[in-house]
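Just one chain follows, in the form predicted alone, and it is written as structure tokens.
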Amino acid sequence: MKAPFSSEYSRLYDAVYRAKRYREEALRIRRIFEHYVPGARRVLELGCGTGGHARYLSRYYEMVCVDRSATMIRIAREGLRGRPITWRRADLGRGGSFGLGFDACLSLFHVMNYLTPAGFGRALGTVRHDLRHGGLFVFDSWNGDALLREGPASGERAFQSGGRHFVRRVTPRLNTHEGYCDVAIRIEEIQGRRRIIRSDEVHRMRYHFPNELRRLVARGGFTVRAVTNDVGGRLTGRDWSMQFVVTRN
């Protein structure tokens, strides 16, 4: 099996997630920005994928969009030519800087869960370094309370891309001792009675708990402004995804 976000997986990414509500998510993020950092102009996106959120946010902001997949960056750049976006390929867990004085930063679709504990700390350091004082950081995470309550489930779903038929199979393996879930993702193309493997990866997702993240971001130099579920409602122990809104101290 390959590491996450191989070129094969990246080319099928938009077809796999064609039902994802990028527009609604992006507009809600814009409302958050307007509430906490009115007048925001420069935005950093970490883990931009194929540009689903940037497609809408770049109508309002000058953006720097970062992803570790060269294929995803290429797809995003080709699909959003002429937008005020700078594309950067980088591994967030290695730290570094993508510029100074950003008004806001976002990292959605559980990008932060791909990071080791050390990588998570380096990512927070990058965001704090690149944001202006009082700048906003919005990110989401798997909620360990819900994950351990319900347990991850295997699943299979069919989809189409360019007239071809595929099946995406997900098989999770939970490691509660070390706090992560290995999610095996296999994508097979269906040709008659044959199934041809087109992508076979394991995504290691580290889950977090609300109070754990509160402590981590506080130590990283941020103040928590809001903790919600992924649609902005009250977070409960049954919500798999939680969203943090924090400001740089």
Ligand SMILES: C[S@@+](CC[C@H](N)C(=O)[O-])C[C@H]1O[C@@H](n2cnc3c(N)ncnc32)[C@H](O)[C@@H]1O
Contents of the next structure:
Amino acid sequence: MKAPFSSEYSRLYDAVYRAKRYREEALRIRRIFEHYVPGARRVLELGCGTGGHARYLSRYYEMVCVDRSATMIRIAREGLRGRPITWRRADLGRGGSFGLGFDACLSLFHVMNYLTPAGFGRALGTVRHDLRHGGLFVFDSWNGDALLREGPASGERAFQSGGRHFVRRVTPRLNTHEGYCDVAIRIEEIQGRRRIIRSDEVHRMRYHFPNELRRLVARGGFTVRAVTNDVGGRLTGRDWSMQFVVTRN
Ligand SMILES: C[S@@+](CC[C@H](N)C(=O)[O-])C[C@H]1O[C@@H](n2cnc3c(N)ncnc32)[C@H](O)[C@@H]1O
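Here we have the form predicted alone; I need the corresponding form predicted in complex with this ligand.
And the full complex, kicking off with our chain again.
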């Protein structure tokens, strides 16, 4: 299967997610950092994408930002030139290290769901290795409880980029036996009556259950501090996204 976030999709990513509230999200993450690791200076971001969160967090922290997609990293680097950020292109599923002694690490907007179970373990190993003792890791994941309760939905959404008109169509296919959902994402440009396919990708998203993740992170050498929905509220079986706040033992 071709890796998602090809150059075509990545170039349209910011237009697709124009309404996403990166500033609010980043400021909330900063408050979490201030609470658990006050005085933090060095931050690692895994799956930084086009730098939506780094844009705000790099005002306060020295960052190392990692992503597998060459185009996502290039867009982020160009948009955030001059910031105290080191960019690294790498596949988190392979493990490895991005430096030592980080105070905090973040991985937001379901980056961890792109990893196989073995890759997830290796990524967790990287975080464990690269964080200082007591360092903080904040990440989110698709909540299997909500996904299985409501079922993934197909949908279509129009958006514009550079004066051009597009439609993004999402078609999910759930595999409960293997614990993933293949999300086919097709982007078509609308030119009068014509629709021209600009990007066609399948994103394999492995969902998790709250208790499963609690066990995984505990086994990986972390202590769970909080499990919430993605705005910091109480997690319920209706929340599609869950956020984990854990510290390195
Ligand atoms: C939904 S985007 C989120 C990007 C960014 N965190 C945001 O909030 O906009 C998922 C990102 O994870 C990256 N990604 C997926 N699998 C990865 C892997 N195995 N290693 C590194 N990055 C990966 C993708 O390239 C993409 O930039």
